[in-house]
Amino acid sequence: MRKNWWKEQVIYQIYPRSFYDSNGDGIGDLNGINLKLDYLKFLGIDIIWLSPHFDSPNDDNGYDVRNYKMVMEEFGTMKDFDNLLCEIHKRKMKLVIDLVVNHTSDEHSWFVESKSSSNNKFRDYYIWKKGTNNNPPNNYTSFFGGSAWEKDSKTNEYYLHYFSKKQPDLNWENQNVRNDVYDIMKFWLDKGVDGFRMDVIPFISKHRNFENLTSTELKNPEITYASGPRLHEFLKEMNKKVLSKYDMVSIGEAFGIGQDSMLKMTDEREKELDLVFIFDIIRIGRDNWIQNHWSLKKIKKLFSDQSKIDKYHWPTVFLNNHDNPRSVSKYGNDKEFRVKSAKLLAMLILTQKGTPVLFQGEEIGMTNYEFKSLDQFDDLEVLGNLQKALDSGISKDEYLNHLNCSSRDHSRTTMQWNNTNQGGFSTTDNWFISNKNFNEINVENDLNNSNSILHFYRNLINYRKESHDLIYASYKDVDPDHKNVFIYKRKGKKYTYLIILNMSNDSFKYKFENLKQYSLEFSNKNSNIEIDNDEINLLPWDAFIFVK
């Protein structure tokens, strides 16, 4: 297997609005992360990703672009960003930033003109319809709510968006876009950036015919949207033009797509892209805003599945990110065994096979918030869908319980890094919500307490820098059947390692052959581990990294 400075290293994703505040307006900015850079090396972070910094009106929090060359001005200057990107790079770290480019905002000057006439220059950088007896031109569906099509009275036509109505979905049939793109990825990787997170990816090519969705397509409609034709030649395209020229990492996210699609845009012999973000593990038991019940047995499937990769292929591996709910709160216990479970997730996350994936206040085992009403959230998605939730046959307050477990906004609630007002995110009000419980999560206690979440993430992840047999090592699910431990082998050309978590909150004895044979290398126990005869007492949420 080819090794690569992407497959060795740990990404950790900020989320610029929600982790530090520079300057006391509230929300956090670069200049924050520049101020946080320090710890973030002391953490052991090599690769920053950062969430959209470009000019944005914020309707979608920054995913929604009107200059792809300026910066938001809430967040700084561009001289700011070059002086992060120069600081960033004098720790040796690595810096990647979000490339949106399915959509732009509708503020965008190329929008501003596409829809000023229909003979416009710029008509065909978007998708224009006319209707169909004065309705949408289908049945499309927006993932914020309501049709995918909205109306413009000027020309009487409907432009295509999957996300907000202030979210215009590009035509990348045009090959002025696709030009224009590639202008615009080039000028951040002559800066010096280092690599792309590339949003909804997969959605950039679409189905030409636009016939409508099946009923049973309409409960999932990104799987159509992330199917479109001309895919996979617009990423070979990309690469060929631009990702090829720079010693750069390309990272997809791919919702939509499943393990089949994921091997064809990550196959190295294709050269498309490096790395995707496929979503099977993080929205287990996910029905748009539901979350239902999951097994630990569905879990280590999904996780064997993107293990049995050929040479050609690297996975990546995560639990949390700015679009799903906190993991701890998900697939750990956040109350009794809060502590434990997150050291738990910490080693899963770090001993998987593929590069590791980070969303700040992870490292602390930052919560869920608990929404107390639908007036408290900002994701434009909870208020988009709520006519469909309501429509469903549910009513608000279960509506709220829902996303109690499954909203965005749980993820962007502020960084806490004190015990002092709002967390020590700012001085002032925040632009958002910060978790009531920062008097005791936060990272000044962690960085004092030696057995903190924190300090247990620094040390693994040192611990697997150092490694490169347990990176590159092959991946066993030892027992997959088994309910409630998660027990697999990384079997490097050196070493053999061992991993045995118990995700759950009971105890029981468990007997695995020769354990004997092995050494411990890390616990998340405080106490001394009890083996007898090959048979290890697994007390709530045990987690342990053996070596032979």
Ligand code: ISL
Second form
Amino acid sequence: MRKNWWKEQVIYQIYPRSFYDSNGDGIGDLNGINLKLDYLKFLGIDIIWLSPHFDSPNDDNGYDVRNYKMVMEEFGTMKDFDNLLCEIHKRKMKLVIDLVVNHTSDEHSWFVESKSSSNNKFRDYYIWKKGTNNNPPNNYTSFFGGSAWEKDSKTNEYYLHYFSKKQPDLNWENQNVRNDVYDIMKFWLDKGVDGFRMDVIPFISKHRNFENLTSTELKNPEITYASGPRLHEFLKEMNKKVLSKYDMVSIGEAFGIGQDSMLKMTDEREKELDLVFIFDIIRIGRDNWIQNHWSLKKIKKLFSDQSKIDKYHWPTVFLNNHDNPRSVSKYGNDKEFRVKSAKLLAMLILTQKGTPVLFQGEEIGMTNYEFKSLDQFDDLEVLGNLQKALDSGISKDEYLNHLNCSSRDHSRTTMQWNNTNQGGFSTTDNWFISNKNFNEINVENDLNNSNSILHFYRNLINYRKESHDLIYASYKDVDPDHKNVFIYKRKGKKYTYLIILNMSNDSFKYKFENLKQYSLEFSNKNSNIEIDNDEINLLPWDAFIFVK
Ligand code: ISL
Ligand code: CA
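Taking the form predicted on its own as the starting point, write out the structure of the form predicted in complex with this ligand.
Now the full complex is given, and it begins with the chain already shown.
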């Protein structure tokens, strides 16, 4: 296995809007991030992944870019960006930025030109088609509700948008589009950024026949959208022309792809991408806005699958991001056992095989927010899908109940720094909600308490870093069928690690042959552990790392 910095380091995602407001306008900004770099360094973070910071009308909070070479006004200036990058590098950290090039904003100059007439030279930058009998060209649906086609009155043709109608999809068949994207990438790489997280990258190649989706395909259109015929060809070209020329990390957000395509995309011999984010773990049990029950057995299987891959691949490990609810609320117990279960999840993330990716607030165990009504949400997906939800036969209240488990907005409430008014995020009214539990759950509290979730993360990150043996160790699920315990072995060159996680509210005894040969390295308990004849007494959410 080839060693790489991006296999050994820990990534921390920042959603800039909600991170820290430095100038009192209620919106997080680049200078705000700058002020918190020492905090991230203290935590042990190596790589910061910044969600989009480009000029945008913010229909989808920056995932709709109007100008790729400009900084969003609310976040600051290009000078602030350069300064931030410099300060990050000074601290020996790295910066990965978001590359959103499956689509642009409809306010991007390319699209403004493109829609102005059918013979404009930018017409072919996007995907335009004639409708049939006043209907869209086919039955593709948008993730944010309704058809994926929008009719433009100027030419009476439809343009394609997998996301909102303010996010028209680029036409990657057009070599000029690809060259312009490579130019944007070089612009930022030449400034010194250390990599890209590539938004919905598998969607860039379209099925050119645009056949209707079958009723089964309509349930998960992302699978079709992610299987276009030229995807791997485009990625190879991008790699050859841009990625291979820099010491950087490329991370594809691979919504919609399965194991096969993923294996091809990240096989180092194929020269496409270094890493991908796949979603089977973080979206386990998800069906649109409905979060169904999920079982630990299934999650364990998914971790085993992604760890089994050969030496040419490397997985990522994450339970949070800006599109999903908070991990402690979903996989842990955010009431009675919040602290303990958050520490257990930290242990899981940092001892699995792969590069760990944390999301802001995870390190202090931030929780889901309890929304009281639909108008409290900011995310365009909520209203976008309302009609579809009602059509499926549920009431508005039921929709709200589902969203309280599944909404993207849970992760977008503002970062909780201390117990003052806005949780220390800002000095004024925020652009969005601050979860009122900031009185208890905040960075300052955790910094002052050596037994906190934050310190636990920090200690584990350090432990992981000091032990390359753990990072490259093999992986084996010891008891895949147990419904409450996740127990796995990582065998390194020198040491063998045994991780035991009780992911339940139950107490019981668990027997492991030869447990006595191991010594305890880490535990999330405040009391002593009880081991009797290779049998361990497990209390709710107990978590241990043993080593021999
Ligand atoms: O909410 C989702 C779909 O209903 C997510 O799965 C998400 O849309 C998907 O993972 C793609 O996400 C990325 O692209 C979107 C943007 O809204 C997300 O924030 C981004 O992470 C469009 O750019
Ligand atoms: Ca601000």
